[in-house]
Every structure is written in C-alpha cells, then in structure tokens.
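Next up is one chain by itself, shown in structure tokens, the form predicted alone.
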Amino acid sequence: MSAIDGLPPLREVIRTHGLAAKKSLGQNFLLDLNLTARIARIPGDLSGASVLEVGPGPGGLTRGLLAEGAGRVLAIEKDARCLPALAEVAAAYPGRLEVIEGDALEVDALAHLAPPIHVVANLPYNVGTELLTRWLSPPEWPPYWASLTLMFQQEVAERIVAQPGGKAYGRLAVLAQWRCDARIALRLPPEAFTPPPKVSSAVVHLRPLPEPRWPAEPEVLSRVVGMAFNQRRKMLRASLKGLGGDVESLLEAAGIAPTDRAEQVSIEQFAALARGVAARSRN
C-alpha cells in the first residue's frame, strides 16, 4: 500500500533522502503504510484529533495518522536526516503537521497541543520505557493525554499488561494497570521493519481510568513497588528493610504475607501497602 496519499512509498523516501536507520538512536523503521494505518486506528477515531508522536522518522506513521483524520498532529524528532521527509508530509496536510527537531524527554507536548491529546508512537528502543513511565506519573490524574498507543520490544510489552504470578509481572505492570486499562493491541514480526530487530515487536494500547483503580500516594507506592522489585528473589520482609520500622507488620496489614516474593503480590495489596507506609509516616 503506497497510496493512502500522494506523497511516494515509504522505501523510496528513505532511498531519496539517505535515511539509513541508526543503531545509536534505537530506530528501526516501519515501512508497511497498511501495518501503520492499523496502528493509527488503534485509538478509535481520530477526526479532528491532537496527536503526539514520538520519533517519526520517515513519516510512515505520520502519514497513516493524518490520513486518518487527526486534525494536529505534532512529531518530535531527534535526527535531523528526517526532517526534510517530514517536510514533504507537513506540506502534503497543510497546517495540520508540526515538527519538533529534539528529545522527546525534554519537548513539553502541552505548550503546542491542546488536551486531550493521544500519543501514537512507534518508540525507539532506548528511551521507550523512560518516557511511558513519565506518562503513567504526571502530577495530576487525569492526565492530558487520552490514550497510549506505543511500540516496544514485545519483551517490554508483556510487562506492561503482565499478571501477578509470572517473571513478566513488574514495576512496570504496577504503574501502567494501577491507573489504566492496557492491552497488546497489535504483534509484529522483526521482518517488519527496516532493519529488521533481533526481537518480536507490540503495540501497546493505554486508556487512562478517570481514578486508580485503588487509593494510593503515587510517589509512596511508585517507591514501594521499585524497592520490592528491584530484589525480586527475596522475601518481602527483607526487600523492603529500606522503609524503616516494622516491616513485617506493614505487610499483614495489607494482607501480605512477609515471606512473599514481590511478583506474588498483587496490585490491590501493593496500593494498600503503600497506603500503610503514608500512614505511618504521618504518625
């Protein structure tokens, strides 16, 4: 598929403007326009929508986007070489594409779109999982954006929507399922990309609940749920030393037992946990 606009395919645009994808900024590049236009309906309907993405590179994703309604789109992209590509795209939807040459880890989306905003990015590799973990903790909830639809390694994706019980469950399925729905929406294989990754790939899809799922202070549980992971083979009650005090009575308070592993714990238990410790520790 080729023709969703006028502008040429994808490989032709790369071959035109030198755009060999680059090792040291995590891109591999999607060039299949009906694998991005799916990716692009991930969210629902898009029609006079704000849209962040976050590394476009050649604007196949870009195109698929605007194709499908968005009414402003704005895409960060760190490498200048696809500037000129994105140029060609902006100037085929006039004054509906706006192009950010930067790092998304320091361009603030809000000072150039209105909320709510949905992000649809095909993310690079290496800062993926830095920038979703800032979008599951802005400083106020609801956040301003609507929903997440996000590409990563399909390793990382099976964090995000993972279950308590497995070597998946983590950090990163606390976070994401305390204050959002998640699922895989779409699975991709390495051949999909240009160059093709050592790796299977996934698209993630995030839709904010107007509350957490359960009551919690974001940094305390953020806190909690780090310390207990980040020693996972060992007991709960030797985990979580760092918090001070009684920890083995903190813990039946929230129905966990002490010699329990952190991925045995589920999330219900992990919010009332950190409820405990924010009690405590105003006492």
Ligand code: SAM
The other form holds:
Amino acid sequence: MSAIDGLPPLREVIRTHGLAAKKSLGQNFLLDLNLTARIARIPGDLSGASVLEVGPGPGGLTRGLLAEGAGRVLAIEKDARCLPALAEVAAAYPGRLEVIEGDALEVDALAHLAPPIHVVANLPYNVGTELLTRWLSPPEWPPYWASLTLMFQQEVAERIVAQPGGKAYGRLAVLAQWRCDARIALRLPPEAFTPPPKVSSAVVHLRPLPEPRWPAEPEVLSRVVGMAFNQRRKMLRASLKGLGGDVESLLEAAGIAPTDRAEQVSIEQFAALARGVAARSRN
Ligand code: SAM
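Which structure goes with the form predicted in complex with S-adenosylmethionine (SAM), now that we have seen the form predicted alone?
Below is the whole assembly, all chains and molecules, this chain first.
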C-alpha cells in the first residue's frame, strides 16, 4: 500500500491490469508517487480546485492531484486498458474523480468542469504541442484555465520559455509569453519514466496574465509570427512578402529592420507589427 492514499504501488497496478506501455500512445509512465506529488504541487494550493488531466494512464499524477486536495479532477484517457485502474482511484476519492475514455483533442472539458480550471498533465508527446496551442488560443482572454502545468520533451519546453536571439525562440515562445508568465518548473531525466524515453523532459508552468503584455489581435499576431518563423533564415522583408503591399514600411513602423530575421524580433515588436497589419487592412 502507498503512504499517500492506501492504494497499491504503481508497479503493482501496472502488473494487475496488464498495462504494458504502448509507444503509439506515447506511454512513458511516472511510477514514483513522490515525484507525481511534486508535480501536483507546482500549480500551488489545489484545495477544492477543478483540475483537468490529460492522459492519466495508470493514475500516478491523478493520485498526486487528489492527495493534494483537488476538489474535482476530470481525467481524459484514450487507452481503455487504464480505466479499471482509474476506477480504483475514483473509488478511493468518492465523487472527486471523473474519467472520460476518449481523445483529449476531441473532448470538450468545459462540458464537464467549471472554470477556473488548473490543467496538469504528463502529456503524450505526439499531442502536447497541439493541445498547448489550443489552450493558448482560447476564444476569450483571460482564458477558462487558471494555470497550465505540462510535461514536454525538454527541447519543446525550452522553446516555450525561449528569449529572442536563439534557435529555440519561435512561434511557441511568442504565443506563450505574449500573454502568460512561462517558466520551467522541473527537469526530469529519461530514467524518471517507465519505460525511459530517448530524451530528457521538463515540466512547464504557465499562468495567464489578465491582459496581453502588448495589444494585438490574436489571429493577426499568430498569422504574422507563423509566416515570419516559417522561413526563419530569411530576412523579414522576404519571409513576410505574403502580407502583400509595402512590407518594408510596415516593418519600419513597428521598429523592425527589414533585414532582420524572425528570431531577432521581440514579442513587443511582433505585437506592434500585428497592429500595423490590422490597421492597414481596416483602411
Ligand atoms: N499521466 C501518466 C503518468 O504520468 O504516468 C501517463 C503519462 S503518458 C506520457 C501519456 C498518457 O496519455 C498515456 O496514458 C496515453 O494512453 C494517454 N494518451 C495518449 N494520447 C492521448 C489522447 N489523444 N487523449 C488522451 N489521452 C491520451
């Protein structure tokens, strides 16, 4: 029995329920309940809070979240084999854990959980970036989520928190930091997982700001930044040709040299450029 909740240790859960890891589902499990408790503490006090967990697997992080006092956890898991193990967790925390069998890219969490929601997940790597992009582009800001605490391959985590001037700086950094505080909260070696993945991992913690750091229309900013980094080695006067019209004047009005490359441009400058593009299309 485990000290945190009286449920069996995770190795035993995996054995009992035959949960041999499947590569196709990005299954690299965390079996150390001290570690999952540490991750569950990153968002701060969860007492009574609503939590969305994507990919609970055998339930290590889920158990950490519940033991930390989360009032309601909605866990979305694609692998039906995990459901009996998760039902045991639900029984140990009556009325606090709802498990949905399905694809997190298709389930509408808001139909099941009331905001504010803390999102905490050891994400399957193949859907992690897509989910993050969606969470960062909600219909309204501030978003329905109160924080995001997400495991990524270290290289992706570095891209989320990157500053201008380096290779890691790109669309993800701009999207994340334009209206969130983003930091790496924990780094984990491959051996922390069973089976160990090929690369190191890191947990990123994001908190939404009440308003963007600099005003811009989200769709325009996203389009401009996407275009700029799509051809990141080119000078902006070339990579942004698709904007049409006098691109050099637009860049100069935003305080950007037309000969600069995307990775030299700050988020403040991208926001100014997006405002210029939006203003031009209104005229
Ligand atoms: N949270 C568990 C842990 O920390 O040990 C498992 C993490 S494992 C990296 C990712 C989990 O996400 C697996 O259980 C996998 O079956 C599940 N998964 C993969 N793709 C999914 C998807 N599209 N929607 C929901 N769950 C998914």
